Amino acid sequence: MTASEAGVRCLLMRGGTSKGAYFLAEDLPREKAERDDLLLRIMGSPDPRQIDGIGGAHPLTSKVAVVSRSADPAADLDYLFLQLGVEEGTVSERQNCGNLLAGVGPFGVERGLIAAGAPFTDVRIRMLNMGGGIATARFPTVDGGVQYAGTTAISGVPGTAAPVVLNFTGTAGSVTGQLLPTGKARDVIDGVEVTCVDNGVPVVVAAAEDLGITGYEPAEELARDHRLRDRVQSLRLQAGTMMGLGDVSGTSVPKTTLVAAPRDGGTLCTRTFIPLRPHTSIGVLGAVGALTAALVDDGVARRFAVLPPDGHPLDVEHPTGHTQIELEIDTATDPPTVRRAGNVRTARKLFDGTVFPRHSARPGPGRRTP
């Protein structure tokens, strides 16, 4: 019996400001091409509406977490993040996702990979996308299960839920292996000064005003600006080569974050693209990257940042509110090094059951919906 006929165990969860399908690694094919084909059929890609799958027609809701017990004694769980294209039939593992990371520990409890403690459970998670960087997640558990209800609110998510505290020692993981992959705090691309950062996810940071916007526009307005889209694409393609990522035209990294001075009491105002679609908020690791560019001497974002007193979290303003990040960088070293990063997210189980993929990976001739 094929996966299309028998279905695949799946838990759909909101993690932070994203939504994704969580799978046990053992429930998916081992061969990468076969796995990717199956996941595209589950998500309903390629199709701008993902009408024949469980995707939500947006990069923020076309995500997958693959989880297993860790073979590393320093970790409890292994986490592989996969970004699936919406209109394109692509599956990328060249980045991490700090939002879906918030759901990995709870998923481990749900699947019996780890035992729930009381009143909290601490889980060490090895992030396979980032060369094995380890994050620690703490979340409330009761009576052997996950407590999802709570009073913690995060911008971009209606209502409240229980907190998931994420902590990273050192960098939050790295694709390139370098905090400043080009070796400099500033580079120039298309006449625009940028800071290329890799602290959890590769990010190109530039001043919004240098691309002809204020940096305070709503995401919907930015999405209609095709000239801006072209400039963002040019920036990220060239930055990808400069960061050692090669041809990034078919990948979701590096992401681009445009920054401006805060105007609502925060540290920095941001507008992020994933990779070309404006983010309605900002990813955890994207926020870490933008703030890294603000803390590094001569970083592009430094002149816009309003830094809080020592010991206070940094506050990133984005289109739907604020994200608070704890970030400590030692700028006395050359190159700068990260001491730690932390963030509070929430997660909620949406459904747990069996998902049935469509039979063919791509719509056949004459079957494409209008």
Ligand code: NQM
The other form holds:
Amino acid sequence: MTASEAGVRCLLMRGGTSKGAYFLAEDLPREKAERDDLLLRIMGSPDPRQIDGIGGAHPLTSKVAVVSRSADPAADLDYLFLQLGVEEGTVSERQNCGNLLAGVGPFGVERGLIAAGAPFTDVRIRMLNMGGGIATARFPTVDGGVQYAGTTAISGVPGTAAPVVLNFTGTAGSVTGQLLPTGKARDVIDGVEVTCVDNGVPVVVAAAEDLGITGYEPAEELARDHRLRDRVQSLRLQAGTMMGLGDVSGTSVPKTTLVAAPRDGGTLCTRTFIPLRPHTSIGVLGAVGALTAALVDDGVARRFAVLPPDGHPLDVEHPTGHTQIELEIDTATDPPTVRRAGNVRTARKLFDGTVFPRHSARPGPGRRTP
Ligand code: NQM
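Would you mind giving the form predicted in complex with this ligand, to go alongside the form predicted on its own above?
All chains and molecules follow, beginning with the one already shown.
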């Protein structure tokens, strides 16, 4: 029987402000091209509506987590994040996702990969995308199962749920192996000063005002601004080359974050593009990247940042609220080094069952949905 007929075991989970399909590695083909083809058929890509799959027609809901027990004694679970294109039939391993990361521990308990502790479970997760950095997650568990209900609210998600506390020691991963991949905290692209950061995910940070916006616009308004879209694309294409990422025209990184002074009591106001669609909030690692550009000497976000008193988390304003991030960077070293980062997310199991992939890899001519 083919996977299309038999289906594939899959758990749909909201992780932070994203939603994704979680799979055991053993339930997917080992061979990459075969795996990617299967996942595209499961999510319904390429198609702007993902109408024939379980993707949500947005990059934030076109995500996959592949999880297994870790062979590394320093970790309990291995987590591979895959970003699936919506309009494009692409599957990228070149970025991590701190939001889906929040669901990895609960998924591990759901599938019996790790035992539930009481009243919390602590899990060490090796993030395979970015050089094997290890994150820890703590979440409440009761009677051997995950407790999803709770009182923690995160901006961008209605209601409350149980907290998942994420911690990263050192950098949360790096595609380029350098916190400042161009070797400088400031470069100029298209006449705009930018800071190119790789602290968990590659991000180009620039002042919103330098791109002709205030930085306080709603995401929908930014999505209608085609001139801005072109300027963001131009910045990230050139930054990609300067960061050693090569031609990034077909990849989801680097992201671009435009920053402005906070106006709601936070540390920094942000508008992020993933890579061209405006993010409705901001990714966990995306926020870590934007804040890095506020903490390093000469970073372009520094002049806008209003730092909290010592011991308080940094607060990133985004289009639908705030994200609190703990971030410690040693700026006395050259280049600067990351000591740690932390963030609180929530996650919720939405559906557990069998998913049935579309039977052919790509919609044929004339069969693409309008
Ligand atoms: O940066 C969106 C998200 C993300 C990624 C993106 C993320 C992160 O909001 O840690 O979580 O940048 O495409 O899920």
